[in-house]
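Given next, in structure tokens, is a single chain: the form predicted on its own.
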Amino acid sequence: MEGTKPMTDTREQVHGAMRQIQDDIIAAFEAVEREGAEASGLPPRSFVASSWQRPGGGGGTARVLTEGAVFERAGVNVSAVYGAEVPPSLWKERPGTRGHPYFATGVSMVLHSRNPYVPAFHANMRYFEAGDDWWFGGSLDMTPSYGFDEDIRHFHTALKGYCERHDLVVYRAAKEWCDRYFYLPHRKEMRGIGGIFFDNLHPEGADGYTRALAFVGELTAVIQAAYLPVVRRHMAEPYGDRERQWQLYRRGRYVEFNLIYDRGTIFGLQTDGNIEAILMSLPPLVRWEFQYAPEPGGPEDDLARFLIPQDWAG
């Protein structure tokens, strides 16, 4: 494979970049949480850290906020793990890595909002080494309970600009990959309104690794530009039990995807990762209904039109 291969001493560099993202994005989330707490008269909540060690090598730190004024649960996890042999979930997608030792580090986050009009959000950035191979991957996506065209156009336009600034990931291809990835075949619908998904990022040239790391390192700024304006737009919007019950019902789709299809969940379980950190992505409350259908023509029914692939960035 062409391009400069990072040596082992770059592992701490890229892991340090993931830890910096964790610190920076938590500061941004806590700032929003303080705004919401002040507006609602509730006490502000902060992220609490819990570190863990993996028996097979490596570990991580999960930082979680619970019962906040804005975020009912928010988790930002950083990990770095290594082992003697690539797990099946990885070598099945990259057969050339089978039987090789591996190193993986990344940051992942999931936010479940209190207000039903504020979308849930997920993002992750990851780096792998296996044998002589290395690559980056990542994704950002948003999952609303109620759809607003303005929010979704804003979100996708910000992600398109992010991709175009770095010229490493083609927005349209990453958007289409995200639409395919965050899809529930048994429901025949997307989990949310998508975003971008990329993998196997190994730019050619002597500066390939540096360019890829710079792309990953911009994650905090992208979230502040793409997602947090949507949060601030809706976090004080009035709602009642109808909206809350619909939010809990839609969270069921999030749980179904993460427990059945999500590659990160599968990788964490196959590498004996910390179960609490792996499952921090799940919402604190959720409900399922048998053969439930929203009222035709209502705002809940309107969500369906957002759960199909569309060109939101124009």
Second form
2 protein chains.
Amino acid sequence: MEGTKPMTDTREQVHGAMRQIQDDIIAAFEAVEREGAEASGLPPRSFVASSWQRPGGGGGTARVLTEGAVFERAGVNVSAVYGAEVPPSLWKERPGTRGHPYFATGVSMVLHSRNPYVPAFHANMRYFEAGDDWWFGGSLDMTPSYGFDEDIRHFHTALKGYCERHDLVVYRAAKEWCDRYFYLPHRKEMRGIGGIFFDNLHPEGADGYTRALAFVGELTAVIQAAYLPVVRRHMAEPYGDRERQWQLYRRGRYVEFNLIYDRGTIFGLQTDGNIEAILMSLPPLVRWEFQYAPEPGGPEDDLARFLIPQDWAG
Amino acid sequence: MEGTKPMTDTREQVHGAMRQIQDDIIAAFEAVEREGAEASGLPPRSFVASSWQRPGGGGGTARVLTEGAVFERAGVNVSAVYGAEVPPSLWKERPGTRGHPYFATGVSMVLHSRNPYVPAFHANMRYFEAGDDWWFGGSLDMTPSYGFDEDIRHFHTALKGYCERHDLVVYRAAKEWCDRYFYLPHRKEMRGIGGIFFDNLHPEGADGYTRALAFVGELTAVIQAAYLPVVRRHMAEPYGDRERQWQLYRRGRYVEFNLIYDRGTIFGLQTDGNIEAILMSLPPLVRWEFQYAPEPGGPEDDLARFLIPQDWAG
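Compare with the form predicted on its own: the form predicted in complex with another copy of the chain:
Full complex below, order starting with the chain above.
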């Protein structure tokens, strides 16, 4: 359905915050990419922008870095879309919004590292308006091929601190939601080591919207505190074909999750979203193997113990 | 649900026919693999069997060839499963079967070639029983990375002859069903160049079952006539990194189709099927690229004209 309503100040403000996150986080990723390139002698790569229009209303800009020294692929997408009627996937989760016009804006990013010791990373912040209702949602999660206790403790402790500073999202609840969401039933394992996932964030009170926007708007700082130290710790670690092959094999799980279960991917595919921006999340190179099992007791086999929900920020 | 009914003679007979197809087609694939290995100096690979039990009732045997000279991965799976109550995915297509116990047996295979000029191939034959009802179904389709008119004409002409010899499945209808089934709406293109797809095959008359079984039982001969000549034509063709990269990229579409749309894959994932046997269909190595478009007018770009339904056996 065509949407005709122009952007209000609030919409502009949130959309602006999402674009700010895109600018800032890309600057941060490019700084890491330059460091890695310098250390390895490879040429550093930059993000390239590509804008798209949505036929039904709205559009977005995907910015993608390809074949980098640190990031084999990194994509950061910002979109703002609207329509005359809330789609089923939204009103089914929030029945009161049914039949209303809607507006949605968000930033989402996926990073696939080159070094198998550097985890893949995903984050997303989103804002919805439907009728008089509005709410924020978001998630951050990390997907290592090799597990290191200190990385995962660091990541979760940073996310816990972030939640506690703002007192809007309860870390434990958001962490458990993330564990449930990024789960592959057919593999009976989590996609990675989790993180946080929240939705329906609409704080009460006159400053509710402002506080929620401040929380969401801190995404760049959170990624710099939670994920980038893990990248820097491992990006120069030597590895061989064995580690590379394991990384490619583990990426198969990422593809399985995104194509079979991910709400955002399925929603995008079914609603004429920009296909390249949606599937930007898929890894550049992936391997599947029949009945593969890592060598018992080896570092690959050890990953399994990290893919079970547990208290990492205790 | 637990199924308790032992196999009847009919079930044994159809299951036996499926296992015979598995034996015969594997012998045929191994012969091609040996030819290719001899020509290229690589060691020929054989199929390795792996049996599995289904917790709810039944089981199967997957036989897989890995890293061959001709077939980078080939898998042929036979299964026979049963249960006390027809699952929704079945009775929704055949409402009269609801609430009855069921039995299903079938053979399915997927081949991913090493040489980018050799198309990937898929075939499946299946038999269902529910209450007093029974029916056969099946499909064969080919997925090239590079299109050659003569290959596709040859493939479709062979399938047309097969259908016409038996006069049970109308080639044109089965061809159109295949075009509709192996389609990626989000890419607005077919998975490959089609083939045939039929279902609900339950011919009338005293010899209906026998005729249907004879039709399905001819699968090995059909593959030898329709697909293997295409393999032999291209398996020694020289290629470089450009062709290999294009093949890996095109395999991404195969993964997208199987994980997002394929009925059998989704049914298997949702019903505790053997995960390795189900995902055996995925290619060994796959590549995704952001906003990739082949060089206009080149042989990669030319593939698009083959991915549109058209009359190949006219």
